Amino acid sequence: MKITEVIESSKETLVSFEILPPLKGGSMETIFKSMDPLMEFKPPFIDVTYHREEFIYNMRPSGYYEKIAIRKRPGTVGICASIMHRYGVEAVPHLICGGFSKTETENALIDLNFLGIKNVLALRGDARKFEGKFIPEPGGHNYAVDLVNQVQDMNNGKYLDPNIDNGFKTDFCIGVAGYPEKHFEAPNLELDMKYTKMKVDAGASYIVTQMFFDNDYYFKYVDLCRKNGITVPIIPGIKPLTRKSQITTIPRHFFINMPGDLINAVDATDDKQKVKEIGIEWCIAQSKELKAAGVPVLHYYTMSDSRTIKKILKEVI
């Protein structure tokens, strides 16, 4: 099922979550660990990230670096399929720009459709360490808008391959990224809500925001895409804080913002166990002012914190 009839079928606010792959050498069973305590709040879609390669320099005899690519998360597509076959819901791969070629795109999304996953989120993905700016793939994507826009065409039946007539049309739901406090390239949240319309008049059919710690981020954001014609789902990303070391890294990692007096509550205290209690309160006050309010679906990353989502779901379903 595809999330906006998902969501177009439910009259309450529903639950979904996303995960992170197991590092290269882990196994499925760390997912379903932290997956098998979030399933009796009936998530009917967990997303699953997608990580770009990483490139590290090995000495060689001659004193000579060589530069290597690899990726420490991989498996996207496999953890969906098992996703779906254990627990029956909707899995999400996330699409990156960086990293793939238009070509390993376009088979990537004939994969996921034999596999019969007919949901993706088109990102643009991240740019390298030690890069200052994203820079593609060659032949690749450089905006997220683009790679909406090749999906979109497969939705069509147009592939890349000018010399296919009548291609199956896939029948991808395509979801974007939503940025409350604008995406940090952008000189401004107008323009940046300029980009986001452009990705859902290519085609996407719902956005997932950033994390926030400030609702009034969101509604806002929500208020701004409807006065500029987007009418689209907008799902509300929500983490909560655990570690007291994240209210200077979560800002200057995500370019957002941390209210005041969740900041002071937090530095008040060297307590690990009580800042992470400040967090799952505010996330809790945080999910049932967004569940109050109507939202489609709360969406939490869960960085494999299992046991931290669930004290909080145990208080807000």
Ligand code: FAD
Given for the second form:
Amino acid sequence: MKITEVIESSKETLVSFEILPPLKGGSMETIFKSMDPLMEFKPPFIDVTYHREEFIYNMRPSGYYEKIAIRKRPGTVGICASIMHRYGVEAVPHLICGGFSKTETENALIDLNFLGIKNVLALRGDARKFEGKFIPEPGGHNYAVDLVNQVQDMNNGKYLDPNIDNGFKTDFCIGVAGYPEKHFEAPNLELDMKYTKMKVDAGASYIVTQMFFDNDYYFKYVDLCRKNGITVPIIPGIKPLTRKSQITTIPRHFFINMPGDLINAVDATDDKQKVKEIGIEWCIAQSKELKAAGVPVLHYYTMSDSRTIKKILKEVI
Ligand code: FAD
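I would like to compare: after the form predicted alone, may I see the structure of the form predicted in complex with the ligand?
Entire complex below, previous chain first.
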């Protein structure tokens, strides 16, 4: 089922999860262990992130550094297939521009289609650690909108090879990312909104937001989207704070603001358990308010911490 059909067919706010593939050397069991306890909340879909190759620098005995490419978390597509098989729910692989030529993207989409995967979240991906800005693969896409266009082309039976006449029309439902506090590279929210609208106009049927800790950002963002003619469902992405250090690491990595009340509450204690409780309480309050506002789905960034997510959902659902 497409995510849009899932949303249309439900009157209630649904719950979904985002998971990360395990670090290389890990097993599918770790995924099942973290997902099994959450299945009681009947998620109609589970997103699986994609992690591109990164470069690391190893010092040789000679003292020179050698550059090595490694993929720390491979397995997105396999995990999707496994999730669909075990739980009978939709799995949504994240598809990124970074590291992929258009041909490789086309081949990946063919695999997804043959596996019966109906939904993809189309993203650009971030710059590599040692690169100052995002550099597309030779023959790859610059922006998520270009990836949306390619998926949409395949939905219309158009493949890269112009000699393919009458190609099979895939039927992917395409989601894209949205940033209530603006994407960090965008000069302002209005311009970022213009590019988000381009993704929707190109064929994206829903938006999943970056995490936020103040619901006002989400509500204002939805208003702005609607004013700009974006009518697709906007799914809020939510993450509970679980460690004191996240007060600074989350804003640094995700370019979002932390509300003063949350900072003050966490700052007032050095008790790790207490910090976790504060984060859980905050997330429960956020989730309840979003649910009361009638959001289509509460989408949790689980970070493999099913215990925390379960505690939250017990209070929300
Ligand atoms: P885009 O929509 O392409 O936007 C990137 C920047 O370029 C923005 O500043 C935008 O304003 C600007 N822009 C867009 N189009 C144009 C244009 N035509 N001309 C000029 N400027 C333009 N990353 C991963 O590597 N793997 C994942 O699995 C993953 N999952 C994610 C899930 C969600 C819900 C979110 C919110 C993010 C995720 N990311 C993931 C991170 C994402 O890849 C980064 O935030 C990335 O920097 C931007 O991706 P995007 O798809 O929003 O890019």
